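What follows is a single chain, given as C-alpha cells, in the form predicted alone.
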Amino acid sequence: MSGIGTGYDLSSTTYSPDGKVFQTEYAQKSVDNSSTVLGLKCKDGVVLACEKLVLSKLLVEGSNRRIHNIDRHVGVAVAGLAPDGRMIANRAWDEAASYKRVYGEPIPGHVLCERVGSYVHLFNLYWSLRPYGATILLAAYDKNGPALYAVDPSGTSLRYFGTAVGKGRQAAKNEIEKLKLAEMTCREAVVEAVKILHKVHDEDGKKFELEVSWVCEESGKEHQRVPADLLADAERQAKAALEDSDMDD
C-alpha cells in the first residue's frame, strides 16, 4: 500500500515507510511531462533551447516565456509548470542583485545554483508549502569559463556538460551523447539543439515554438536570445535532416 502513495502524500513533510516523499515526486512529474527544455556546454559558451507548443491560433508568437534573464552573465531555462519557474527565476534574479550589491561582481555560477537550489529546497520542509512544479536550466559564463547547471524540484543542483529534461528528455539526451560538445562552437551548438527538439518532437500535427538563447564569447560574454537569423537557418537545416531522415525509412 505504501508504494502508491496511500495517506503518505498529503504533504511533503511526510515519508513513506519506503522512505519516499510523495510530494516532490508528484512534482517532478510535471516537469517530466512538460515541453522538452536542453542546454548544451561548448567549448566557447552555453545553449539553452525550449520546445514550446503553440496552444492557440490566438497566441501571441514568442508569449509565455520559458527563458529568462537573471543577470548579464547567467539565463535560465524553464521546464514543468511555467509560473513556478517564473517564481524560481525571480529568486534568482534577487540573489543575483544582493551579491552584486554586497560584493561589488557578478555573482558566480556555482553560487547561484546553490543559493536556488537551497531556495527550491525550502518548499520540501514545510506542510504548509508545496514543492515547486518546475526544474530550471542555468547558463553562466563568469570568471572561471561557461558552465551549465540543473535544479531539480527536490532541490539538488547538478553541473552538466549536457542535458534535457521534459517528455523528450532520454530521446535529447541519447542524441547529445552523441556530440563532441568540448570541439563545438555554440553557433554548431545551435543548429545541433535546434535538430535534437525537432526529432524529439512527438505531438504529432501540433505546432510548436522554439526558444533558444546562448552565454557564449560571441555574445560578449552575455546572456542573450540566438540571432533570428541563426534560429530561422537552424529551423531549415533541422526539417531537411528530418525529411531526409523520413526518406531513409
Given for the second form:
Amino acid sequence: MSGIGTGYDLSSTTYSPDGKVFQTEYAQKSVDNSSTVLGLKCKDGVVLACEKLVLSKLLVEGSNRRIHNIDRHVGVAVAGLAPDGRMIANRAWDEAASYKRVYGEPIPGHVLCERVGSYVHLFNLYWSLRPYGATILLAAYDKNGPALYAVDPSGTSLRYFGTAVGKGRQAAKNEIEKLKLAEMTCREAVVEAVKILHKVHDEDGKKFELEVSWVCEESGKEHQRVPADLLADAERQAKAALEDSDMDD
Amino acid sequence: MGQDGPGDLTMVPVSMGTTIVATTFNGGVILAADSRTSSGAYIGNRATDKITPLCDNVYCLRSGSAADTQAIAGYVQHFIAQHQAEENDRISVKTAATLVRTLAYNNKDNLSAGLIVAGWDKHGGEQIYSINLGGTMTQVPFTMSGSGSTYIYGYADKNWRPNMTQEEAHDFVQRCIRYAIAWDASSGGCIRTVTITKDGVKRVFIPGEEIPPCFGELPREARVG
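Shown: the form predicted alone; wanted: the form predicted together with the partner chain:
Every chain and every other molecule in the complex is listed next, the one we just looked at coming first.
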C-alpha cells in the first residue's frame, strides 16, 4: 500500500499532481472495506438494509446499531467507521430538528442531504480535521414522496434508485440493477434486499445479523425497523434461494 | 395617552387602525383591506396598500403599527427568498406563516403587530393563518382583524360560509370592508383585494367614490377631472 500517494497523502490540504486528495480517497477505502449496506427506493417508499458481522458471542443481539432515526420521516444507515457515522447521523438529527423549529415543517429529503453533504465536506477542507470514514444512506419520505440519497466521505451527495456500499457493493449493485424497483412495493423490496445481502456475504463462516428498516406507505410514512415477522420470512426466503442456487452448481 | 385632542402629532404612533379580512373559497384565498393609515386624527396615508407580498404565492395583511408590520414583512421576505433558494421550490403557506410567527413571538415585548398570512401552495391548497399580538398562530378558513373588524362580526357570522365561489367570496369580503369603513373612524379610503389561486395573483382596487354608501351615509362626490 505504501507508494500509492507517497508524499502527497499526508494531509487533506495537499493535492497530488493528478488532482486527487489522497486523504479523502483513503477515507473512502475505510467505507469500501466495511460490511455491506444497501438502499432501495421503490414505488411506495425506501428500504435500508445493513449486514452486521457479529464480532463476538458475548454481544447482545441487536446492539451495534447501524441504522438511526433522524426524524419521523427520515432514517440513515451507516457504512464505514461506526463512530464517524454516528457523528454524521447526529448532525443530520440536529439539522432536521432546527429546520422544523424555524420553518414549521419536516425537513425535505433533498435539503437534509445537501446539509449533511456540506457538513461532511467541511472535514475535507482543513488540515486539523480528518475526513469522516463513513458513507451514509439517507431514506426520506417527505411531501414530495420517497427518496434515497447517499453521502460519501468527500461530501458528495447523490440521489439513487438503488445503491450499495461496503465490501459486497459491486456484487450487490449488479443484483440491484436486475430489480424492477419502480414496480415493487417496499414489502417485496425487503425480501429482495435480504436475499442480496445473504448472497453477497463473504462465506468465511462468520456469523452475521441483519438490520433492515423502511419508510413507506405501510409504515405510515414513518421510518421504522421492518416488522420482525416480515424480516424472519425474508431471511427464510433468502436462505432457500441460496440453497437452490447451490444445488444448481 | 392623556392628551386631549391630537396634541403633539410627532409623538403619536402611526397606526393602521384598520379593517383587514381574509377568506378561503373553493380554489383559493381572497385578502381584503381598507386603505387608511392614521396618527391620531390625522390620516397619514388615505390610499395605503396593506396587502403585502411575502412571495409569489403568499401575501399578508398588516394591522397595528405600520412600522412594525413593514419591518416584519421585510425580514420575512428576505428569509423566504433564502429558503426558496435552498429548497429550490416555492415556499408553503405554513412555513411563511411560521416565519412571521417566530418574529412576532420572539419580539413580542417590542412589537405591536397583528398579521394575517394567506396564500396557495400545491400541497396544502388554500390556507389562511392568523398571527396575533402575542405570536399565536392559528389556521382558519376565514378571519378578520383590526379596529374596524369589531363592527362586522354580526355581518360575517350571518353571511360567511365555507366553499364559496370566487365571485361570492369577493362580494362578501368587499362588503365586509365597506360596512366596517362606514362605522370605524380609523378605517376608510378605498377597498383593495388580492385573490390568490393556483393560477396566480389578481389585484382589484375599488376607489372610494365607487363604494356604494351605506344607510345613513351621504352619497359621495363624483371624482372631479
